[in-house]
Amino acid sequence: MINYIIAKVKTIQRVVVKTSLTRILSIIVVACLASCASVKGATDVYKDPNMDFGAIKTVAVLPFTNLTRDQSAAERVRDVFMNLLQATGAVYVIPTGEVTRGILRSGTTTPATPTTEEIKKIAGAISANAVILGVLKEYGEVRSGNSSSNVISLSLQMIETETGRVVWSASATEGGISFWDRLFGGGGKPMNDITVKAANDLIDKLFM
């Protein structure tokens, strides 16, 4: 009888402690959802109200500012942007080397970074009716403690090339080490995944 008696005690100490483990992770998920529901909220899409941008058919995609210690990361990004820009379909996305072409043309020394006249030089030489320009903030591996991942930040504007004002302006982080990574270790997504989630996300934004 005693030994009966010790046995359900042991039983019932299992549902309890398994219980309280269950009720923890469920309130550490719902916590981690609701943090990651506030970031994706977060507003970081400017739109000018009053510009048409159905009547912006040519886009140029100026070289991007890279503050990153890989000297090649900006013109894979910007590739990539180019990419899955020009699939949309919904414009059509002037080429390197045109590009490249009408920064020669308009005498621009330093294309990441150009001045309104310049960007009017670039477009009128290319026909452009906007061109981007973007800054890469981050773009390879982090570290914190035993926990590493890839990340990608990097913020674009869209300059209407008749005016020279900016029309669109957005910015999309992804990776990074998450919660998860921190409680069970891992390397994070692979880092041309990210990248073309990013390029994705800021395509969503000029879009939406």
Second form
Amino acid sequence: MINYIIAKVKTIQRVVVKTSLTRILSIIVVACLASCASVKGATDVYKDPNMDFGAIKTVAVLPFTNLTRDQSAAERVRDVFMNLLQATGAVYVIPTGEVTRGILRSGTTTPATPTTEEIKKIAGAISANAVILGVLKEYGEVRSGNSSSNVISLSLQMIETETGRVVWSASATEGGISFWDRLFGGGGKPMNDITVKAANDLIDKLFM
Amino acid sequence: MTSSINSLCKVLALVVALAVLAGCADLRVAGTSEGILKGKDLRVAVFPIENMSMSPAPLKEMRESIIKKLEEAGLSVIDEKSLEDFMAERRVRYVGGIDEETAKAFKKEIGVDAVLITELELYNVTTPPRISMVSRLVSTGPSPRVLWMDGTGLSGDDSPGFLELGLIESPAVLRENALQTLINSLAATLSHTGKSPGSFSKRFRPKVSYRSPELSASEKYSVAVLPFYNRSQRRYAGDMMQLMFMDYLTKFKNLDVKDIGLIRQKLLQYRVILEQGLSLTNADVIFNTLNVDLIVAGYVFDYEDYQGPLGVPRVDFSALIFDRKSKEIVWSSNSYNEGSDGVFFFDSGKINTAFSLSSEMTRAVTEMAIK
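Other form of same protein, the form predicted together with its partner chain, not the form predicted on its own:
What follows is the entire complex, opening with the chain shown before.
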């Protein structure tokens, strides 16, 4: 009888341990998945919850900071981004020549990295509700072993001109060497295509 | 057995003969347009050719050939001395266009009805040779306007044919072909027998585009096309894009396109400097002085030709249209293509010059924007 009771208790203990182990594992897996999901949302895009984005009608895109070796890369990417933003029809994008006039009139010496006061002056000169600043981090070919591909990495910030606060910020990376590129070669997608894709990705993040 | 061998021989002979004929088709110089313009009574001055190719070219021979072809076509070309004297007296140095004053003087002083202005965009003599040029006929008198405009871009290996029998290796032959193509086009326009071009190929559509509802396809507009801001490695790429847009816009009946000479004169007169593009202040000056409704401007990022038999041309540009009424951009687009886009087998459909490529791209942009 005693032996039977001891055996039963051991069985119950095993079941309890097994159940709790399964539960702990499940919790860890769910936690990992949840954390992975939140990592992208938290670090990739920032959107000021108190900002009324519908009030922004006119946007000026300032020259991007170019951290790449290609001297014209920032201007190419800026041009594509401006056209895509204009094509949404949601905001009016001030033309490049007019933005340049605003920069010259405000006396801004480093238009890619202006101070809050400079942003307010530029926006005042060209009547912009918001300005967009950008940093082009990568643009061009990357190589790894025998494989090569094109890559672009861009991050943007939108600054509301009345207060000078950052109301939106996002980044996008497209291209790079994929598993199939490594396996079969091929050189990846054309630079212009991935530029449009990255700019589209950023615009999706702005309007999401 | 013998009859089947004979038939086979006949078929083979026919195939070879057809292939040889097909190959030879491109070797000949395009036919002359003799007599087409007879009765037009236009008195034309032919300006010296403006060389934008950045390479030495037989400009004098080319101009002489143009004059000869025009005369063959029935147009009256003013003599060399009269033109030289007029240009010296009026101090005309710029031959890429005519301003209002010169246009008036041409009509009044030497009785010229129109001026033929030609720009050489590419002249490459390495095998296969390549040539691109744009030409336009501008009327004289108080309000000069473009009567005809066309361009051509040819490469020696455009149609190599069977066993490369159609390959053109002589720059002189290619040059004559290009000039004859232009004169034929002029003749067809003046005799109202010109064919309207078909619809543009989808592969040359802009990759990104925006069209405002403010832009109406039925309304009449007067248009000024400004030189594009050149960010490419190729000198004069901005001016070439300006010519390209002018060429296609002049084909729309609801548009009155101002000539480059007029635009240049106003930009110089009012000291308009286009700092990295057109500002609204400058746009206002142009709207008011030229009295236009739309301004076309843009940026060129790539305008690349290649030398030798291997390679592809590449063109990348963006275009903007400013509207006078709304003072806003009513069209914006990004276009980029390579000569081999959409080409899969045996280089069929490949474009060999940046001129021809940008011409197709420009055509797609203008038709999408205006139609």
